[in-house]
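In the block that follows, a single chain appears as structure tokens, in the form predicted alone.
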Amino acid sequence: MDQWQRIMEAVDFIKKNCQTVPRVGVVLGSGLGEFAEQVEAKTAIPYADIPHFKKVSVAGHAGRLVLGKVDSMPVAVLQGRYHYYEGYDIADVVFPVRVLAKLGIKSLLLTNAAGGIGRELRPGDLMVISDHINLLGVNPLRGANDERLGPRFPDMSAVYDPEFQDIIASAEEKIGLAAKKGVYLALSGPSYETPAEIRMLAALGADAVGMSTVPEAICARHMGVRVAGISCVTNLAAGISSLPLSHQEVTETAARVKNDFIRLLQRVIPRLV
């Protein structure tokens, strides 16, 4: 079975056991799940139950995908994603996006957990991606290209969609957070940075780094899909604090800060079209 039966099969599945035909995707990142719990009429599938979809082992990742409503605009919620550095094939990473795409989503809002490199960055911290760097050693385009899934060369002149970027920065000003804007970046894992390659990281541009992302804001532009990014900053990057780094860190922020999370999302979300 090829890539495009594999995506057909899940859609057909999903669109099977719910009624909602979404137009804004979501992912939610380490930590930040607990949004889909304010989904209004939502069903939650497992992804144990859909076709295709693989387990999630990372903690702070459920593992559903929720449908139903924010504020009237129908939303499809991954809460929880893959990663790459939990030994799947690329394709297998950006799968359940390519799945939302041909549900029929118009937006996709990505977010994550990030390490901030950015001296402004403080933790707890949600900063707007306005652009990414893939260092992840592969690129999920990578092989054959399906033209019913987009272009054999895509553009990615602008991933994050400028006007979704004002819209969640106006949006963060309105609820009293501030407002910063930053390039993510995207390694491997599962390993931190040490302070040499965040110097590097630094000096390359990069005001924020994680393990996820990129692949999907790729795939969903190859697939025609606007993009948003909000990158949770959980943590300053190895060498900025002189803190060991764990992932313990990283889920005790995001749950710090979920409330302004939520309030943000629920603003957001309604104007991604």
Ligand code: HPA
The other form holds:
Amino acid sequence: MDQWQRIMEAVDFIKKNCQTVPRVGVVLGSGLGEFAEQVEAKTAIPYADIPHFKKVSVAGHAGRLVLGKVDSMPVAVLQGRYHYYEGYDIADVVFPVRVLAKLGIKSLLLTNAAGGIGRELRPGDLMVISDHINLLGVNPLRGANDERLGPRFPDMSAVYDPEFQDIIASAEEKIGLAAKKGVYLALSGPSYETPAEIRMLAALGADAVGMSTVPEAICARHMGVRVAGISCVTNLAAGISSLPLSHQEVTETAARVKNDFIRLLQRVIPRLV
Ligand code: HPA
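Given the form predicted alone above, what does the protein look like in the form predicted together with the ligand?
Next comes the full complex, this chain leading.
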């Protein structure tokens, strides 16, 4: 069965289980999954039930698709994502985003936990992603291109929609957060970076570093979906702080900013049209 058929089987299954036609898709990153509880009139479908979705293995990721509304905007929320470091094929990592695009989303809000490299970033900041650098070592569009999904050589000169960046930044100002924008750089992980690597990434122009988001953003743009991104800076990157890094710190910081994060998404999502 080819990729197109797998996507369509998943789409058909979801449509049979829920009438909502989502306009905005959301991917919730590590420790940020609780936003899904805010979705109104929701239908939650475990990934395990959806044809061709893989099992989720990371602590802090629930693994369900939540369909419903945020302030009357129909949404599809991926509560938990697949990471390349888990051992999945890159096509499996982006599969849920492809399914959301075929379900009908026009925009996609990607969120993640990230290490702060830029000197002005502090743990707890919600950085608006202005661009990305793909150092995952892989591109999700590698292999035969299905023209029904998108073009062979998609433009990436404005992956993170400038209008959406402004919407997020002004929403942050409205709720009293420091609206900081920056470049997100993706590595495959799962080990965190060394201080020497972080100095290299800083020289390359990265403000935040993480292990996700970029493949999903590339695929969404491939399919003509507009993209927005928010990095929750959960820690200072290796060597910027003298403290060792841990997944616990990542989830603890995400939990600390949960209320701000929820308020921000509630304000932003209805405007991502
Ligand atoms: N590095 C990579 N990924 C991350 C980090 C980090 O410091 N924090 C959260 N995800």
